[in-house]
Amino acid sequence: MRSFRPNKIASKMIVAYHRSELPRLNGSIGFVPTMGALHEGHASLIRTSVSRGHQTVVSIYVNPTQFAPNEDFTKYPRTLEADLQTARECGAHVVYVPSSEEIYPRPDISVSLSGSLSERWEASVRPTHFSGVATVVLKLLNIVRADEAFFGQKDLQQCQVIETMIDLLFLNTKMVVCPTVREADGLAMSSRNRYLTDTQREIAPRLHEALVGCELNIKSDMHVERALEIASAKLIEVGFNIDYFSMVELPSMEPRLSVTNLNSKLALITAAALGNTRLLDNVVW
């Protein structure tokens, strides 16, 4: 176990490597769970928490249980010193950097999911993913005991899974979903964007363009199925390999092919790969 040491970057920010080293915070607590490789999307979550008057805790932990054996756990970017600098600049009060020995100390329990949220879309492509996400988030929420936890809308299905878990397990943390932060050309910010080649990076913004175009077509009374087909064809034409491109109702994430007689929000969601890099995006209206 690594012993506690104050962050060398800024004395006002505490870095804890074990939950016993987390300080007692006065007032309300905001929490931003991350896997590190922080970018402006993460920074916006931290700043939002701070702006709401919270003592803000950021966790940095690459969670092995949400990766399948053929996924990029070992290659996932780990940039701790740069992440600490980002957290400090955004006003974080504590950065929690646990080890796997602490989070998973022995043969472990896990959160078991059922229903459409655990079967469709990301869950159908990555069957063990959301169980791993829900398990680690539950552990972290129990450790930090935050009043509010902040997540980005880019991972829309993940947000629905976590919000459902918080509700059904009667947790005392309120979930706050913040808008997706984008590059100037519309690409949703993601730690995995760094995997894109220069050519792929030029193509990648087409994913958001397709979502926006599809939304406009549907709002112009084009049949939903036809609008989805057009958007998907455009993505395939420029080199995307599409896992799904669909319209769903929130919060259930059930697919919908009509915009009439609905009392809830709708979203267009997609996951598509350029080469070996898988990108997620959505628009909600």
Ligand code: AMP
Contents of the next structure:
Amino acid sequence: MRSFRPNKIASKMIVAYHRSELPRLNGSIGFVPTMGALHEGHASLIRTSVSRGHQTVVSIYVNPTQFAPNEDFTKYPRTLEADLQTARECGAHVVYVPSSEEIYPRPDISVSLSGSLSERWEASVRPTHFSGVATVVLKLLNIVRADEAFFGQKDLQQCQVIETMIDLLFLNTKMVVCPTVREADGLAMSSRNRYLTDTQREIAPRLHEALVGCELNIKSDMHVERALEIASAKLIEVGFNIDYFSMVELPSMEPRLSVTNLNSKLALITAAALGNTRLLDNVVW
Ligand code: AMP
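Hand over the structure of the form predicted together with this ligand; the form predicted on its own is what we had up.
And the full complex, kicking off with our chain again.
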């Protein structure tokens, strides 16, 4: 199935298709797990790892276990040639492109989650998603054995799940969360943005606009429920189908309807669809 399969490309970057081909790296290791179709968001994670002096390993693997049967696993964009070029330009030292035969030789073991992090928000819409994410990330962390692994704030709940896993399973990799990279009009970059029609693409930045407007309203002492209502109504009016638009406390991601008596960070989180394309975004303060 894999027609493009170079091991060496223009620079010294190594491409490994099996963990036995991964080189021994000297010094500290940084790891950026991805599903490919790399964009500036992924590139910023790779550059951050490189700038922290790490030998940087990027994985590209479209993980089947985090997709439900009705989701876009088969049509998820696969752009390996361009991805290798991007990784090389960002200074990655190794790109690891495993197969499902290697990652899931048998379906015997997986990470199961319990508690509200695994039931709320994304998990309420995609009940098996985070178990699939945690399983593949655990396997990849064990293979790469990085000092630091880099993740995007755009997937805030994913960050909380992985942070919890690293903590409670005593993993030796430190997690670094990097800021969301956006298009000029505010839309959070995502491999799935390419599914948007031209009309949907014009509407899509409204999601970030709604988050920022809502944050401003809350900071100007508007009642949280009212601020959430206004933002949601605006999104519905322009055609979004909202799964959730809520204020949460971090790191628990428990919902909050008040900003008083809080010492922790707050976030507005949302997932909303335009047609068949779900967009995720958040702001943290
Ligand atoms: P994915 O390929 O979608 O699994 O994403 C791989 C990593 O890139 C995850 O840690 C994502 O959170 C991160 N990422 C995706 N989009 C962005 C973005 N716009 N800005 C920063 N990081 C991102």
